[in-house]
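Here we start with a single chain on its own, the form predicted alone, put down as structure tokens.
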Amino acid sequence: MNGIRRVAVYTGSAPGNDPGFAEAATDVGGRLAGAGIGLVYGGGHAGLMGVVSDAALAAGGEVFGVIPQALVDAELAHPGLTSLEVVPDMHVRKMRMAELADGFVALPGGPGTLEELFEAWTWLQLGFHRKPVALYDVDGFWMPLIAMLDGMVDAGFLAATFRDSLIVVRTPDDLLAAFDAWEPPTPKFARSR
């Protein structure tokens, strides 16, 4: 599948108010594992992070957690992962997750999920990596963000090419198909030859 062996999943450390969020996290974790794709995530057991990792493990998948020492000290680390890498801080965590993953997907979550998503997507635009970045939309959760991104295109702050590079899906099968068909955009500041 287009070189996708592991996918970094960004999602909430809270469960959210809609049971559909946990259902989606379960579906994604299980489907990735079923396709033989490892899960890379923040290493916690709380919220949707715990749900997606537990689903992948239950389906026989490999789950790689990367967690800062401070969150281990707060007893938030998942005890049953294939691999749990403890790092000094959030900056190292994000870099290590990006190194381990061949693609990225954001499920519903809060500010931390947005921050991780935007960093991975910005790195794609700058050519720091050539990996797909996706939003997994559950019941319209990401629609206000997508409208804002479209507004950035209209205002001249985001090229349509890069807006189009952000995958938006609503099912695990669509996610896998989009990753399989992935063609990266030309980086924003690429030199013409």
Ligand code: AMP
Contents of the next structure:
Amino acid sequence: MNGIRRVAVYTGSAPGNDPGFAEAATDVGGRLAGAGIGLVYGGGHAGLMGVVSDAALAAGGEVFGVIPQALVDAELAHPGLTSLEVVPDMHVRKMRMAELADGFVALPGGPGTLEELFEAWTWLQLGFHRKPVALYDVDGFWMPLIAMLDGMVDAGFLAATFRDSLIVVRTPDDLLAAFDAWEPPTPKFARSR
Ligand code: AMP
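With the form predicted alone done, generate the form predicted in complex with ligand AMP in the same format.
Next comes the full complex, this chain leading.
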């Protein structure tokens, strides 16, 4: 599938209030494993991060965790992963996750999830990588963010082509199909010839 061997999932270190969030995390973890795609994530056992990793492991998938030393206790480093890399800090965590993954998807989460999503997506815009980046929407959770991005397009801060480069899906099958069909956009500062 379009060279996608491992997918990084960003999601909340809390479970959220809606049981639909955990159901979605379970669906995504299980479907990735079922497709033979490894899961890359933050390595913790807390919240939806724990749910998605447990689901992938239960379905026989490979799971690669990357966690900063300072969060090993706070985020309950998962003891049962295929591999757990304990790294010095957040910067190395994001770099390693980006190296390991062939695509990125954000499930519902908090500010940490947004931070990681936006780094992956803005780096695509700048041409630092060419991997797909997706939002996995559950019950409209990401719609206010989509509206914000549309407002940025209207205000002239974001090109419509980059707005459109952010994949939005609501099912695991649609996520895999979108990754399969992925064509990277021309980077923002590419020279025209
Ligand atoms: P949250 O969505 O706020 O629950 O956070 C989800 C995950 O993002 C947690 O594992 C946080 O440790 C992680 N996170 C928060 N900020 C950063 C950051 N600057 N770089 C990398 N990971 C982060």
